[in-house]
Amino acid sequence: MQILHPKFILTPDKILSNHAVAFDSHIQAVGPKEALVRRFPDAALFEEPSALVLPGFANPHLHLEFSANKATLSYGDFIPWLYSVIEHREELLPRCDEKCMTKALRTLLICGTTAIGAVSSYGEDIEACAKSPLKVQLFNEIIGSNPAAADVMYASFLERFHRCKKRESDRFKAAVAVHSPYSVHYVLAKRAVEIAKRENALVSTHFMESRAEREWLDSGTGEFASFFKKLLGQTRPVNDPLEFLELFAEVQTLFVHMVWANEQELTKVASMQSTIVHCPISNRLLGNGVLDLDRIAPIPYTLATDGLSSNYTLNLYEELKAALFLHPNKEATDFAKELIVRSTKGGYEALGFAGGIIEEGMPADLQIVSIPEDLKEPKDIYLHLILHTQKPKAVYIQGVNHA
């Protein structure tokens, strides 16, 4: 048992002060430090006078077989990024191993993420994130809009589900990723869904990523229908987006990106069990615009990202640098407030693990985060939080310090 000190508690939606956390494995108390020494007499006492204890944070998308790149691919738009990803995926693939994957899951660790999604095209991070003791729902994709190569996209997707089913445990759960509604036929699409439904399992598809998208679906016009046509020989769209969209009526989905969905999409993803996923950095990099927060409510949202095919950092505070830059229309700190509340409680949420708050009987998932000695009020704490915050000083999970 231990009972940490600090000057601040977020839990994220309050913030606690001149109180403490009794925690092993799973949180005991929170409360004044007095009491909680008197209940737990035999706990090791930890003062961190000029910290603040948060809950761990969740990153629910991200593409870890992609991890050794840093300039290979191209970035700027959205369509030359697609081809440089088509181009160079046979030499960074290889590159990264499962001891490259392992860094990179360090990585996250070591900057306050304790729970993610992570999505695989390959099966080729299954084991080196069911060992890891980060909480993993690991997305199994299905890709391919090509009919005739239906049936060996799906075994392939099967076997890599069924791989991941045999290693579940409280920590590592197999789940489902449909690419995208410009890749995957319907009736592939479909059966993945059935999967995930007999299962149980957590979904996540990619949707309206960029302008090429929304066009292409929409008039079968725009840049991807000369990439279509070049390589695949196809001249229309395999979906129509409103009947995509119903695929996933029936199960907990994570919609990612959103930025060019339109009312109609909206509204159909706000009737479902369903969350969008933001990754601003990733969609500044590839030219696809911001996602407008106020016209996606009341639809949760959560953060995420993305992976380094697209990204230059796994690190979640140097995501929520970005989104608190990228949404000028917002009010600074309380703005700051909404993004650490949707990347602990909401994230955690969106993966379906318990977790991402500080109350009694919740996993002790925790960082540990010096704040500035200047601080003078307390309301701003989640903005110099993002501002100010590189990496933790110590990261828990289950109670075990992993930092």
The other form holds:
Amino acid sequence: MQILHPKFILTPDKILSNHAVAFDSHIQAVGPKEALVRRFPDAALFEEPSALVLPGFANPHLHLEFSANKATLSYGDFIPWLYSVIEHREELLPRCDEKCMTKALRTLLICGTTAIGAVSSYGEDIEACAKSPLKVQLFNEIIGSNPAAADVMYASFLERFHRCKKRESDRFKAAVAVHSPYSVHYVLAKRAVEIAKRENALVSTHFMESRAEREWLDSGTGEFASFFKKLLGQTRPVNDPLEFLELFAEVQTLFVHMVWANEQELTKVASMQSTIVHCPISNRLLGNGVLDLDRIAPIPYTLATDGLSSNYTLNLYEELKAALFLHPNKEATDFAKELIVRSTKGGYEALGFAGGIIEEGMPADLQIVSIPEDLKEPKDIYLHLILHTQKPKAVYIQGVNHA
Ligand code: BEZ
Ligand code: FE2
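To complete the pair, please output the form predicted together with benzoic acid; the form predicted on its own was given just before.
In what comes next, the whole complex appears, and the chain from above leads the way.
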């Protein structure tokens, strides 16, 4: 048993001062230090007078298999980026072996992330994730808009899903990703969602990331028209967006991006058990614009980095800084608190893991972070946490310090 006594505890909704947290693999008590020391006389006591404790972050959308990318892919504009992924993926994928993915997982961990949703396109990340101390939903992805290739694509998806299923544990779960409405044939998407239903698995899908996706799915026009004609000989989209959304009505789903979703689609998603995953840096770098957070209310949202295929970092503190600056209409101190709450409690909830809250009975997935010495107003702590943190001092998963 350990007792941590920081200057503040962010539960995350509340700021506790003069409190300590006692934990082994789980949080046993939160209360005044003296009471905890009396109750757990054998516990090791750690005084952290210039630090705060908050829950570990959840980063529910990333692509570990593309972690070798730094400057191979073309940023700036979505369709040229997609062409560059297709052109360079045969070179990029082998550049990230299990060691490279383990390194990416380690970066996530030492930067405060304790739970992730990793989209697995090829099954190459299963072992690294299964061995990692992080809590992982591994989203085995299905892709394929050509009906002639549907059986092959489905067989590949199913093989990876079952391989993943065999490695399941309390902290490693087999989940399902349907790549997107433009890239997955309706029948194929339906079959993958059926598996998720049967296996009670979490689902993730990219939805309305770009203007090109909006135009292609609405009217078969725009930049995707020549993309599909040239690459796949296709002249029509394979989904109606609302019918595609309807497929997810009975499963818990993470809808990633949603920048270009219309009112009808948002209303549909609001009626489902779903969360929007907001990736502001990826959206910025691929020229997809900024998600309107006022428009998506009351749908819950959480934040993610996306992969190194569309970001320069997997550090969620960078994503939170970007979110602050990319939503200038939001009052900064209130919005900072919202971002922290959504990235802890909200992200854990979206991933279906217990945690993200500092409360008795929850797993001890925690971060210790230094506080600026000159902080005057405790209520400003959320904003300064985001502005001044690159890396926490310590990161615990199930009570074990990994940083
Ligand atoms: C496909 O496999 O059909 C596909 C992949 C990427 C983008 C678009 C379509
Ligand atoms: Fe993504």
